[in-house]
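Heads up, the chain below is alone and in the form predicted on its own; it's given as structure tokens.
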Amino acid sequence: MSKLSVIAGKSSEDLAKKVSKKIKADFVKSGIRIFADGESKITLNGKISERKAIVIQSIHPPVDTNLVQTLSLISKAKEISSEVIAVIPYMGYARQDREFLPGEIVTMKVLGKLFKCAGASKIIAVDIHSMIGFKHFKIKAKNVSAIPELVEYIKKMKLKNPLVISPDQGGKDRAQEFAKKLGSNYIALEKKRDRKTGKVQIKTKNVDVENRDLILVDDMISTGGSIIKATQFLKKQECEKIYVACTHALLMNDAERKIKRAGVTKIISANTIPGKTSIVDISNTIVKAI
């Protein structure tokens, strides 16, 4: 038996297989049965290493189901292995990292306690929405980025005088890093979001994007509201093609169709969440972090 084992959660099975092969670990598959009331019954197929186990599972929709499954896998691994590393390619609840409005529960604080109690000794996440969330964790926590792999994919596309754009000021550093690696320049739009309704408005007036291909860069796309508003605004500025590059493509409520209808040529995302747009593999980045 190998000194390492990779336990694959159902939501990240393909990514876990890639990681397992690269680190020459025993691969442990999860069998999941969902009862009529929504409960998960998990059966592991494979032997867990007594030395080190690596649980790989994204906490994407259904978020609560995948979270409970992840904690269950960690708990089972800890019964056998002396060290358990939890690789969470997409960390659900990362937006709930502080109390924005009075009475809001900081769910990331709850997650920090749950991961520790379940038996994780270290957490590795990919492009977590906010690093503030990790401050609530009392175990080692590391964030890695899919930007280098996304940039390499974009480079092969040979775009026309590309310009990197962040749909808001919050993503300015991400856009700057992306542009630096791409050998391009960048801008960040000004966006206003109503905290209660979630409605988005672009506050920027004019940008010089004429005759340029644009890459809208974000960490995650949920319903695509920000991307759609940014695309509609940029299309009026006489740009060429618009592409979207993100790490996590949740694409809820028919978001992919709506984004393309707004004028986006292609959505490129990492395989932190399985899906049609998840064409950039980040297994090498995860292996380095492990």
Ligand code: R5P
Second form
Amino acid sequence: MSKLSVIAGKSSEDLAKKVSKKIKADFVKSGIRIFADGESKITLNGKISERKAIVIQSIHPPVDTNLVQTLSLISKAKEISSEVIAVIPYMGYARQDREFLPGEIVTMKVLGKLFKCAGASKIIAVDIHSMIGFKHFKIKAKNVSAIPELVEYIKKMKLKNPLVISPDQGGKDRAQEFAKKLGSNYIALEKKRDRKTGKVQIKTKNVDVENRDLILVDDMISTGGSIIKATQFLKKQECEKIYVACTHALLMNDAERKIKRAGVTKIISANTIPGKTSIVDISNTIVKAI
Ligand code: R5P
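Alongside the form predicted on its own that was just displayed, please also present the structure of the form predicted together with this ligand.
Below is the entire complex, every chain and molecule, led by the chain shown above.
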């Protein structure tokens, strides 16, 4: 048996397989049966190393189900392995890292306790929504970025005088980093989100994007609301084509169709979440972090 095992959660099986191959670890698959009441019955298919186990599982929808499965895998791994690393390519709940409105529960605090208690000694995430989330974790926490790989993909597309756009001020640093790697420039729009309804509005009035291809860059797309509003605004500004590059494409309900209808030519995302748009592989980045 190898000194290293990769335990693949069902939601990240392909990515875990890639990582496992690259680090020459034993690959342990998990079989899942969902009971009629929603409970997960998990069965591991393979032996876990006594030295080190790496659990790989994204916490994307169904978020709570994938979270419980992740914690269960970590807990089982810790019964056998002396060290357990949790690789969470998409860290669900990361947007709930502070109390925005009075009375709101900071769920990332709860997750911090749960991951430690389950037995993880280190957690690695890809483009976590904000590093504030990891401040609630009392174990080693590392964030790695999919931006270099996303940029490499975009470079090959040979866009016309590209301009990087963040749909909001919160994503300004991300857009700046993206633009620097791409060798172009960037702007960050002013977005306002109603904290009660979740509805977004673009407050920016004018931008100079004429005759340029645009790349809207974000950490994640959930409902598509942010990207759709930004696209509708940019389309009125006489730009050329609009592309979207994001790490985590959740694309809830029919977000993809709505985004395309708003005028986006192509959505490019990383394989932190499996899906049609997840064409950028970030397994090398995860391997480096491990
Ligand atoms: C917000 O600050 C995030 O960076 C994303 O822009 C947001 O979570 C995307 O959500 P949605 O697609 O629902 O607008």
